[in-house]
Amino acid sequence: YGSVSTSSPILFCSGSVYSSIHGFSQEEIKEKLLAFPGGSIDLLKQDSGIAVLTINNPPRMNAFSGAMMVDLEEKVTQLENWTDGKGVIVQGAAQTFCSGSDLNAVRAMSNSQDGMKMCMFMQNTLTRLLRLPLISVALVEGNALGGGAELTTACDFRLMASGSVIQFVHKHMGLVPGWGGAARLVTLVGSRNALKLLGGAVKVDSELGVHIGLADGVLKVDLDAARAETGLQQAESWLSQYTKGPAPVIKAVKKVVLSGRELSLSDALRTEKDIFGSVWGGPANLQALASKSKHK
């Protein structure tokens, strides 16, 4: 992140996975890319410190286009630079999560070339959205497909609708997942709940879900219409219960668990030394001791 000096270890868990060194331009693919239109990313940053990006693209049951994949880098970007926030939800518009690629893109991109360079962009956003230094769920309603299941692996957390399913259909399309998914879910719910998942194409309910540890939540049902929360308000409430406090210091919580999950012992314990200094000292910190709130 822009503020950490270069000779931190921070750095590797903050910029793209693949670049000119590995035969990626991204100037290149973002033009192949923008050749398929439909659909868009739209972002709302909120005063919260709560930013809201949905996957828009309704009548494709919000499936990916090359234009929307380009959208995605761009609001990632924008997020990265965001001083203020402290945390992101991931939907999907009109009540469904994702169904992955546009297949008109996929067809037109089928020769291995072109696929393995749209796997780099994808995977070096997606990584990107993983290493925000915001806390990010995933609010899955509806169906969560192929890259749409990648896209939830991406975040910090999941929440998932009664009735909504995360589904790795890979399979299936006579693939494996392409976007980082594979490598994320091994990381999330072990190599042998991942091997079922992949292997078998299995429906994830939110039952399943939590039980194997994809899911962090359910959203409650209330039957009383008038009282009832939109997934949206409920997922807002459950991220707001660990975005409370100064943006600074939920920035730094959030970098030294990267640094924890991506860096070697000594290179995340010399990361944890040097966010811990960006933070001591510093108004937060300085307003809790003077108030001794530790000790109450």
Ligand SMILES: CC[C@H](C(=O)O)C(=O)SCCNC(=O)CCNC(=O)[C@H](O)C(C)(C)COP(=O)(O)OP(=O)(O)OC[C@H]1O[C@@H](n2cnc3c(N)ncnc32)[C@H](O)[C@@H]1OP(=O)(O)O
The other form holds:
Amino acid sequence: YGSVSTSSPILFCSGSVYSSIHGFSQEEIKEKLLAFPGGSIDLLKQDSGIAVLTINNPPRMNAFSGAMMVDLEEKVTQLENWTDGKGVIVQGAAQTFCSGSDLNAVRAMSNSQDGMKMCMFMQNTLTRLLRLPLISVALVEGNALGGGAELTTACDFRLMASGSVIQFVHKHMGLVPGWGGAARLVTLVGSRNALKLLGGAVKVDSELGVHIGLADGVLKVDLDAARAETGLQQAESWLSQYTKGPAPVIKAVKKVVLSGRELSLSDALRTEKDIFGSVWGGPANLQALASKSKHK
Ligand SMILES: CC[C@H](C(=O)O)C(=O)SCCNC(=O)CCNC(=O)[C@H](O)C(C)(C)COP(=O)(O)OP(=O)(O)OC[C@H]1O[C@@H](n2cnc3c(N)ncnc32)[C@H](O)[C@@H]1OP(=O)(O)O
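Can you return the structure of this protein in the form predicted in complex with the ligand rather than the form predicted alone?
Below is the entire complex, every chain and molecule, led by the chain shown above.
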């Protein structure tokens, strides 16, 4: 497979929004964030090409400590470099998703300068998560609140367990989303629904989530415990519908959609041509041509 050389550095070279040209120092804010320890972000890369990223801080309902924000950035870098990867599932540990920023860290960093730096750091990381050349799914069990709700919007898809809730609680905190969640929410559900969800701090359950297009599916509850699949198993089988096939082809699928989503039409068309060139005449293409396959 040829590599994709495109005129769209924003998507494929550095997915970040802020850098030193914006007066932003990633290293300076990392040092501040590391002063707030606790929890971890765990990455499991599987032979299937589907990775599982777990937000792990159960004593605080998987709230993000500063150290976890830094950890997430490192795990996203590992996923960017995963040649054999095709998909990623983002979940919370212990059957709940994520309750946003750790309020203890928020209280200690309550001046506006630090708040904005933290928000730039998280915008960079979550933008890179959304721009991964992998198909991503947020598996929402329990609560996704505040920054946790924003994290769900940094995935391509959201699957909700019955009883789970996505809630942008920001208004109740005297805030608005700052991790890019508002911009992504508008793209997902339209500006009128976004205004309702943010203005009313609405509790979105799985039914409402599907109705407004925030959720892409609801996980089944099987009362027969012996037969029941876990939420993660269900999410893996849902995602595998879209990740069957060789990694370079799946990555190319994600990249053409991403460029269509983020670039102007002319730039998206040029980028699509480059990505097409990277799979044209590649092993999967030659094999398909040789097998005279019919698409019945
Ligand atoms: C809004 C902007 C900002 C951002 O975008 O950066 C944020 O995200 S701020 C955080 C927004 N989230 C919240 O305000 C969540 C507050 N917590 C809750 O509403 C509840 O704890 C809930 C619904 C998550 C769970 O309720 P439940 O009754 O099931 O459990 P507890 O309340 O007893 O919680 C257990 C334990 O977890 C601690 N906890 C929960 N969330 C956080 C958090 N965000 N930061 C720090 N700690 C959190 C809670 O205090 C309990 O600890 P304990 O020591 O047992 O009292």
